[in-house]
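Below you'll find only one chain, the form predicted on its own, shown as structure tokens.
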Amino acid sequence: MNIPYRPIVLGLLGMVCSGIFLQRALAGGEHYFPPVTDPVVREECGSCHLAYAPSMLPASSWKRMMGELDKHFGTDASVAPATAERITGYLVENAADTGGQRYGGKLMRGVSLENPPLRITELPKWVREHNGISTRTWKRKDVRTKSNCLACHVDAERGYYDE
């Protein structure tokens, strides 16, 4: 009896393969957030730092930092009102309560939507996950911030934050 082995392990080495590159694309799902894509949003905030995934906070705390540009974060980050206008617009449909509920709900659990934080580092799921890094890492020259994101998640533009 000739058993044909060969479309079977090619078809098993298929679903491997398929797998593997499956679960990249989707990250798991505690890791991912889809990254920036509007050009405008890209450029302005992505021009001083990383551009951060709108499903990482609720909409009323990208509001309110789009209204408070003058101060953000001890800078004036001051943009043109249309641009401002633009800018606020996207990232309040794919915010975390929004548009991008499949990706920000883990994120928001336990977060006040009356009086949300403007840090995503100030996010219980954030501090629960960060809470092992020490204060010396924290302050490596390549670090220096909860909000380098970049630092040690190399694919974070990419919207993948898994290490």
Given for the second form:
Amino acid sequence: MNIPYRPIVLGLLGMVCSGIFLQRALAGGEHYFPPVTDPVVREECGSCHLAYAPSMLPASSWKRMMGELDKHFGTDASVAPATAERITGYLVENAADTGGQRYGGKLMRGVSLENPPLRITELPKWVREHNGISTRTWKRKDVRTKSNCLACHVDAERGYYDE
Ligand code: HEC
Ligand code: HEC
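The form predicted on its own done, now the form predicted in complex with ligand HEC:
Below is the entire complex, every chain and molecule, led by the chain shown above.
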């Protein structure tokens, strides 16, 4: 390649790459769930597992969960009242049926808001998406539990679930 053309080629390549990235981000819905940006939520809700995207559950689920943090899936995950209030505010604001609707709206199909689910992994759409995974895979040492999204979705911290 002639040296003078190089910057042009590199520039074009850059445009193509950022185009792909933009498309991926704009695709929204199915594969992209904005990660937690609030530092307090990241710290308090990301120490035992991935800080789950608020748009993956409805506001009523987050309220219910935050009201019983001392009995959180067999552990005590309670925090100071002021911290709990801040976390609840953030989760409710960005939930699947509020601010995060564009991303999590489809996950809400068939979900009862009267008896709000506490698990993303029990949502009908989540179950359907993961139907093809064998029992053996779920039992793998590096997976252990369905809640361990990061075992299979390496980009989950950044909000991508393409696999
Ligand atoms: C002390 C550890 C701990 C902390 C802190 C913690 N969790 Fe959990 N969380 C767990 C455990 C254990 C489970 C159950 C995981 C499993 O079933 O394998 C869980 C499960 C969950 C699930 C359900 C995941 C699924 O299967 O769909 C959600 C949602 C969740 N936590 C949200 C939160 C939020 C929000 C916070 C912050 C307020 C938080 N967690 C803080 C330990 C913790
Ligand atoms: C054992 C591996 C594994 C674990 C653990 C896992 N997933 Fe998945 N997930 C998959 C596979 C495989 C697919 C199907 C991908 C496809 O069809 O393109 C998938 C699909 C998805 C999709 C749909 C993406 C798409 O391309 O349509 C979402 C959203 C998702 N997973 C979220 C989660 C969340 C949230 C967790 C944790 C609570 C989780 N997954 C845990 C393997 C896993």
